[in-house]
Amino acid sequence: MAEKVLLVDDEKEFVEGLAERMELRGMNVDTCTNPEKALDMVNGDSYDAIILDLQMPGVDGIEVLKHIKKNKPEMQVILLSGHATVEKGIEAMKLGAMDFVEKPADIDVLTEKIKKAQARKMVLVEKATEKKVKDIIEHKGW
């Protein structure tokens, strides 16, 4: 099954180039250059992995990550930055980011991380489904 990815970065040329390379590897890629619009996309759809730039004008990647993890905790976020700091990386991981990668990211490494994100999301969704079924069985007066 093809991985469904949302790529969010304010650099349009970077987004287009990376999306093309990811699509050549069989992924379904949506792109967005506006962090506020990206939140709408996340709320309206489901992604296996969200590749998110750390530094964007307006709302930065850390704030977008907080919103995603609050509303869709099963979604896996990989932060991407050309100006990474250890402190920001630690903060991102504490907030629930799956990984933190520096630009320019090696496409093979990023592809492997996206595959791991898809697998991790599937496990989380299965656990949530099992819990719902168990709750229904326990609380339903058959």
Contents of the next structure:
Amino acid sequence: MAEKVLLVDDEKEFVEGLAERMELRGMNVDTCTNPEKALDMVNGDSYDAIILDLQMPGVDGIEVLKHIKKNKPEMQVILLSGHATVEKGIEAMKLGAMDFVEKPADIDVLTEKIKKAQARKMVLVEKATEKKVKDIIEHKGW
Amino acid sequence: MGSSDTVQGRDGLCFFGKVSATISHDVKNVLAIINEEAGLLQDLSLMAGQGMELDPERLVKLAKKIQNQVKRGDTIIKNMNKFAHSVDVPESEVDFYEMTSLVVALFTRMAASKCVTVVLKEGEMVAGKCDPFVAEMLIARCLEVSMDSAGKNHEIIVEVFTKNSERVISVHGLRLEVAENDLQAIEALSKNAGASLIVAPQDSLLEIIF
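Could you give the coordinates for the form predicted in complex with the partner chain, as opposed to the form predicted alone above?
And the full complex, kicking off with our chain again.
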């Protein structure tokens, strides 16, 4: 199944170039250059992986990550940064990011991480579905 | 003793570090775009090798994008070089317009992160003597304070001119009161730079006078 990816970065040309390369590798990619709009997209759709720039105008990537993890905990976030720092990386991982990649990213490495993200998300969704079914069975007096 | 010596060493280093970090971030973005465009060229070449038709116009567009990023990177590095050389001497003859233009360029990313637009009005050479590094630090700090005062989605307008033989860098667009500690910090910096300050948020104005 094709991976569904959301790519968020304020550098329009970067987003366009990377999205095209990911599409050539069989992924379905949505792009966004505005972090506030990205939050709406995350709320309105389901993605296997969200590639998120750490530093964007207006809203910090860490804040977007917090929002995603609060509202859609099953979504897997890979943070991308132009100036990766150990502290930010640790903070992001503690907040639930799946991984942290420094720009310029290697497309093969990123593709691998996206595939892992899809697998993780599927496990989480399956677990949640299993729990829901269990709850229904337990609460219905069949 | 030059005025640089009177600036707290740590503050100067922090300023230098802040600007260097911004520059490295911008350069990384340029490299990331070049990496993707070059990668796309490679992908298309591999697909062409497998029989896919290659559109020459597409290649021209990709090459143009790479050239644009090289130009962007070159401008960033030229600015970095100018900034790095500002610590060379404790006093020299400078063009305040050019200096302000450099600081505005170096702080474009910070303005974007605060969602503030900084517009430098066209102007002419405004010559004078100062410690370039300390003056840049003062202009930068005043810009930061002005951006915070202007607030998200607002614009600040910077002008550089001569008035009664004084060199003035004026910032319009302040909206909120400047915090007391920020005010003290820029006043201390202006003393080190041999300049004076007018901060009047009620008139939406901040002026640095050399």
